[in-house]
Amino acid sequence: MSVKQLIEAPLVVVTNREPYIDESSDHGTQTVQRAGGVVSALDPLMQEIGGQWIAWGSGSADIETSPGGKRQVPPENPRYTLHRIILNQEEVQGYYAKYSNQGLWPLSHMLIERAQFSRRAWQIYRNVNQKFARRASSVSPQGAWIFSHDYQLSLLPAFVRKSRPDVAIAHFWHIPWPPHTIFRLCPQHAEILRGLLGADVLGFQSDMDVDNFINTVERALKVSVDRDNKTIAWQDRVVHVKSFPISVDFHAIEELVQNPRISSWVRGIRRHVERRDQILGISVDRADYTKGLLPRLDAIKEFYALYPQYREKVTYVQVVVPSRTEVAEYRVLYDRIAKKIQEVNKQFQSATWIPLITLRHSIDRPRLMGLFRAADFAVVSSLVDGMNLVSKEFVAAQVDKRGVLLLSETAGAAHELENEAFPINPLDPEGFANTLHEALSISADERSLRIARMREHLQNHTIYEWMADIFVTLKAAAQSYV
């Protein structure tokens, strides 16, 4: 059954990313369609069943292109309304820049010595969840099922459900779910679990999230839970909190990386690097902490010094996509990774060879896939991560079982890759290099093996079995209450 005909209900979608961005220019106004991850996955949905999609309207021109807060959606063939939330900078500081990502986000990663938490913003941060509440129960129809999402607007179930108990919520937690002692170092932790406990479904990357979740309700809120059937009993209602894996669009990947155009550029570069007998690695990420990037080039470095053999031969491509560039602390980090850089090509760079090649913005999906193909080898190194999508992303677009991949061991993706990818601890920097040594060596034969069967595993584990599994639990639980 497909993800559509699940839907018995007027959806409504919140999210603070919008999947549709208005930006001016020196030409005019220009419409951006957002890529990658859930954004991109439901607005194909959206587009099939209609209904309404609230979100924060970040873009330049979003405000005299939304008449009453309302913007049919794709402007060229209008199949949905986004409702964008507009927000001053006030608001943007409070709610986005530090409560979200000051606080919640170091301390969901569980790098206490990041978080930040002031009074100030999470009053902010509240007065924006009602805000993007309030919506969300004004345009939503009877009965209608809410799919809400992430730590920035963890209080709007429980503000939706005050005021439309006929609704069905379904909220899905991105990031990691850390554990209670940690946790509890929120200020206000108790109000950001009663605010999700509006939800009828929690949705979180891993069963270990889930564990840390009810446990974390148990000790802060004193409540009963079930840990068998993962289930929570809350204001006479049953609160049911799973894992659901999330994952990438597969096929459309996997179509994107064979067409014409893409699959040309990749030959181009394949015969580029194979022309000079040499091995092509790849990374992309955001400039964030959690993401490992400076331990990782200290891997790099390490890599390079034990095994001289793969100087001039390996070369590391890697994507470092500017992220918060409004929080300083990222200012910081992004300074220090471009010193990093530069102090690993100086020590070991020659006449004909850099061994990393740095792209500081962010490259066109088409062409992103395509170098995923192209790559020998990719290298997710994350600190903490919920999921993280680029290694399936990488997965999918090895239509041509070349490559190998490298995982962190704190990764959510490696419950599920484990067996096949190689695991590194982002922490340690001469195993990272022996295992990249290790994976390099390995024959073509079980290199193809080993991307094959983590093909097969991302074929019948899709971004749209995701959102089914979401969608079949919250029709169980909204028929529990008929």
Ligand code: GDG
The other form holds:
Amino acid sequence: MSVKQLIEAPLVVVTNREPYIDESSDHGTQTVQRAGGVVSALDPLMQEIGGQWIAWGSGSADIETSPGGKRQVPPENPRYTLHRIILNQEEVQGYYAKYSNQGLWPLSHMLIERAQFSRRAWQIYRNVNQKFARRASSVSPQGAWIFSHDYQLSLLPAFVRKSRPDVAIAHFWHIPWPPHTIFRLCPQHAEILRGLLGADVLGFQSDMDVDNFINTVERALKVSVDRDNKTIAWQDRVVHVKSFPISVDFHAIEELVQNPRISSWVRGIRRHVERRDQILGISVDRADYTKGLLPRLDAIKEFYALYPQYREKVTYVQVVVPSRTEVAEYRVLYDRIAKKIQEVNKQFQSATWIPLITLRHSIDRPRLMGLFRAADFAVVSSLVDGMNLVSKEFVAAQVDKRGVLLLSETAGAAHELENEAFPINPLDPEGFANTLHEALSISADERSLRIARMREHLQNHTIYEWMADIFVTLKAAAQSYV
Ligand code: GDG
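For comparison with the form predicted alone, produce the structure of the form predicted together with the ligand.
The complete assembly is shown below, putting the previous chain first.
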């Protein structure tokens, strides 16, 4: 059954980021569509079934292109309504940069020392959540299904529930849920839990996150929870807490990397690599401290020191995309990464070879997937990661089955890929170096077997199964009240 067939009520999606952004430039207004991730996976579904999508209107031309806060999208062939929440500078700072990204983001990734909360930012976060909720309540048809997302909108489910008891709500938390001892450090943790418990279905990336959430609710709110059924009786309802490991559009990636243009680009890369007898490695990350870029660079240094036979032999492409540049800490991190890369290069480079080729900007999705197809190995070494879609995209793009994946044991994706990927501890540089050496030493047959097994798994666990599973659970939860 397709996802579309599972949806039995009008659908309302609520995300922080919007699927279409209008930007003004010297050449007029341009609509930019987001590529990759959950927003771009939900867009085709919404185009098929129609409905409402509420998001922060962050583009410079968003106001002028959406009279009354509404924009029919896609602009060239309108299929559904995008409702843009316009935020002023103070709201962007308080809701997004501060409370969400300097508070909840580091705390949820268990990086306690980085977490900063303030009551002023909390007030703004709360008000902005209320703004989103008011819009969701006013545009939702009777009995609608609301699919809301992530740590920026944790209070929305309860706000909507209050004014619209007729709707069914699924909220998905994309990042890890930490143990109670950590989450309680958030001064407003009880309010956040009450906000989330307004949903009928609460989705997390892994069973560990589910257990942590249930424990947190039990201890912080002193309510009784059902660990066997993963439910929480809250007010006069039952909240279903479940893991739904997010994934990628496997078949779309497979198709993309095999189209003639990308195939010929990949062949060009391979010719270049093979002519020079090189091994091609790749890492792609937003410049975020959770992705473990600095420890990874130390580990690469260790690798070339312990295994000098790989000098002049490995071409390692590191894509580092600037991220959340409105937060000072991210700008500092970006500079530190750039410095460290220079340091590694200086130490090992020769007249004909540099250890790290860095692309410090976003590259378009077809080429990124092409690089994944062309690579001999990929490294994902997040310190903590809810899932990590890069690792799954790499596997989906590996249609020639030549590459190996080194994957952090602490990324959510490790739960599914740990048997075939090479596990690494992001904080163990010597261990990382040994594992990379081991991964590069296995036979072509073993590489092919490992990647084939991962592909088999992901083929049956795509982003569409993820959505379907959530909607099936929401339907069952909603029916139990009828
Ligand atoms: C959060 C959670 C969870 C990156 N550079 C470029 C580019 N990307 C794309 C990747 C991938 C996406 O960005 C990154 O997704 P991740 O899952 O790796 O990480 P977060 O952004 O932190 O996402 C995470 C996810 O939510 C979903 O639930 O998996 O754990 O932290 O799709 O390909 N895309 C393009 N050019 C780039 O340079 N086109």
